[in-house]
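Here you get one chain, nothing else, as structure tokens; it is the form predicted alone.
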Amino acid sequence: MLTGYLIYGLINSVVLVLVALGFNLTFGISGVANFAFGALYVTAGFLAWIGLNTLSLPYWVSAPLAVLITAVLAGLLYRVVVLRVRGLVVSEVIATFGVGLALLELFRFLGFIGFEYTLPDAGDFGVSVLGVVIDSQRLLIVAMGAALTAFLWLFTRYTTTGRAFRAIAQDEHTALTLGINTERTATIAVAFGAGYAAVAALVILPLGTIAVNEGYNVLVNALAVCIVGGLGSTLGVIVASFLIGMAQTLTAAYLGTHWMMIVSLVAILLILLVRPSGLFGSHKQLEERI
């Protein structure tokens, strides 16, 4: 049992680490925190259910397409609306916060409620790993957290976006010296960063229902990994998603679900107390004020 209990606490681990990776790209590169992460995630899996039961598309098609637009949504967000209160921390949470609440209520405006949406699964078939069984599901998404992890490290060094992203995160000012187009290159960090989102929300979402309230629970699962790991810290969210998912699947075995969201709450509140800039952060002067 103890054993089961591991296994899908890993792969729990990696549910997180695939919802956290575009909210901590976001904010590493452009400096945002992007609180409107969960209203894109859930706003993928409807468009993708959209193309698929609503316009008959191939899902090979309405998939990708539903990242496409999400991405391109957040790159607007971020022209529209986040640029023009861009240094001032508060307006940014504020005004993202807004904008994904509008979106995720426009939603339940528009009738989305329910158990009717669901995505396609990868089938039916799956793999006994030390006597445990593993859908094809799981496995498909334990397959993409390791693709799309590796991915970001190699597109953020060897393409020339990626050089400018980690560029823009080191110092953004000497980044403008050396010509690169900052604001640009924030823009195509937050359409990235919500990407990944998209994608996350194609794969994980078809083991349940799209529902609206999701967006809520990715958006405190992102914030929690991304604070406990170190916000802008890769190697900080790898670690933090794999503490918070085994503390997250064992609460769930011996205290039942309803408390697996209040561990991504304690881990806040413990990691704010003890080291506020996170695990693996750098903003050490969050540290020399307590």
Contents of the next structure:
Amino acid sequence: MLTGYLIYGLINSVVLVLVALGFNLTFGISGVANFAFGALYVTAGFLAWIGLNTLSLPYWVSAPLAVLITAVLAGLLYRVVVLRVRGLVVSEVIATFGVGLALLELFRFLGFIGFEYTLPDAGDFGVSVLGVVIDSQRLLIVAMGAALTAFLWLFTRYTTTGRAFRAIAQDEHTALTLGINTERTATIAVAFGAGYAAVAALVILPLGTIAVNEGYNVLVNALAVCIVGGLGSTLGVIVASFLIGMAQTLTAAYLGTHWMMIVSLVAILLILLVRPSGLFGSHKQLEERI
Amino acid sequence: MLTVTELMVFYENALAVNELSLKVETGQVVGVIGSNSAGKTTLMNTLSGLILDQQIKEKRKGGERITIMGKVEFEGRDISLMPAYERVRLGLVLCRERHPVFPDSTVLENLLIAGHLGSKEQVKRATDLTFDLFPNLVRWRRRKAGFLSGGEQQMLAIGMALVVGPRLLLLDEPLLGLSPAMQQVVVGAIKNVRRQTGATIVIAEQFARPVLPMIDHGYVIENGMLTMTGTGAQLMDNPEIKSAYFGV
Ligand SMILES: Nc1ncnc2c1ncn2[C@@H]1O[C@H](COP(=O)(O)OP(=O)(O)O)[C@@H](O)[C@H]1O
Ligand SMILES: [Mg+2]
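Form predicted alone already given; the form predicted in complex with its partner chain follows:
Let's see the whole complex now, leading with the same chain.
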């Protein structure tokens, strides 16, 4: 029994890693609080669904298209809405949260509710680990979690754009004096983060249905992971995902699934009381930014 | 190479730079001498485009706190409205005051970030030049820049500016907060930069003594206004300069 919980806890942790990486990339790196993140996640799910079912596109067209459109939408959101209030953190939060809210409720209004909104999964095979059977979709989630983490790590260290991400996160003025087009870089970072959210959505959503409420849950989870891990720290994201992911699964197992979301909220409160900069936050970014 | 004509910069209603005109010829080392809050940083930031950037951001938020008037020409081209990052592409590179480095990145990463415009070979050459000029940095290349001393960070900051590939290098108070020994190292390096890269250099400083001997021409500013100008030697011999900027 416990082995099963532990293994499913680990998988749940990878789900959190997937969800939080993109948020962390945008918030920690471009310094923009994109609180429409959860809405973009759900949007990617619905876009893929529309591509598959309404437009009857094959999966290999519909899925990349959903990721691309979500990224472009986020870039536009940044250009049109966020740029005007950039630096006024409270306004950034309110503006992006407002847009996210509108987007999510628009889906609800248009009738995107129900059990038919599902995405195809990876198929019917499973692998047994220590006597626990893990289905193919969950295996895919673990593989994607590892791949996206590795890709982000390499990207921010070995590419010009990735280095520019790290530069604008640390000191925007200095980046500008080195010839980095900071606003374009920030736009790319926001789009990149949303692309990560979209990929996460495409591998995670097949486990259940595409539901508007997922948007809120994803935002809370991403926020919890980033606050506990320390904004901007990839290592922080991973460690915090495993702490919260295990805690969530064990809570669900022993107290009931409706207690799961409480774990994230309690984690946020605890870390704010004990160590506001997060486990791996090198600066007092959080106090400064929120 | 650079011509500034009747530049005025206001913050709110406070005048930080007042009808300032100056000229920098290709190959020169030019000094801008002024005490604290004389307007040196405002001038350098206007030349590099940072003030313009700040002004645009404030305007977007609905404020009109900053006013810029006058003209800045670089190689005969009016760049007054050119964004900061584009000026860098022309070879106009500023090294901001208080050793601006990326603290969470290693020394090497800092130099690589600075080299984002250049080709691999260019960056390699400039990085080697930096380590030649500042041998102290070599052993810290894998260390996070935030852990370096103030002097070492200043060296790295100058190195980063070099990696960008300046044709006109603006240095804002490169000696600020450094020990006299460290000041000598940085002064020596600046002379070397001129010799090895042929870059034209503008140095803003409040310490006139180490700077005057190496400049071709100097401008003294007070309260944003030009009060005196002359060759380095002329300014060195001026009794007013001696009493005001050489200390006791
Ligand atoms: N961002 C700003 N907002 C308002 N006033 C400023 C700002 N920056 C500088 N000032 C004012 O402008 C004047 C010139 O400052 P500065 O250019 O920093 O001088 P320096 O670099 O020679 O010390 C000072 O009186 C300073 O108080
Ligand atoms: Mg200054």
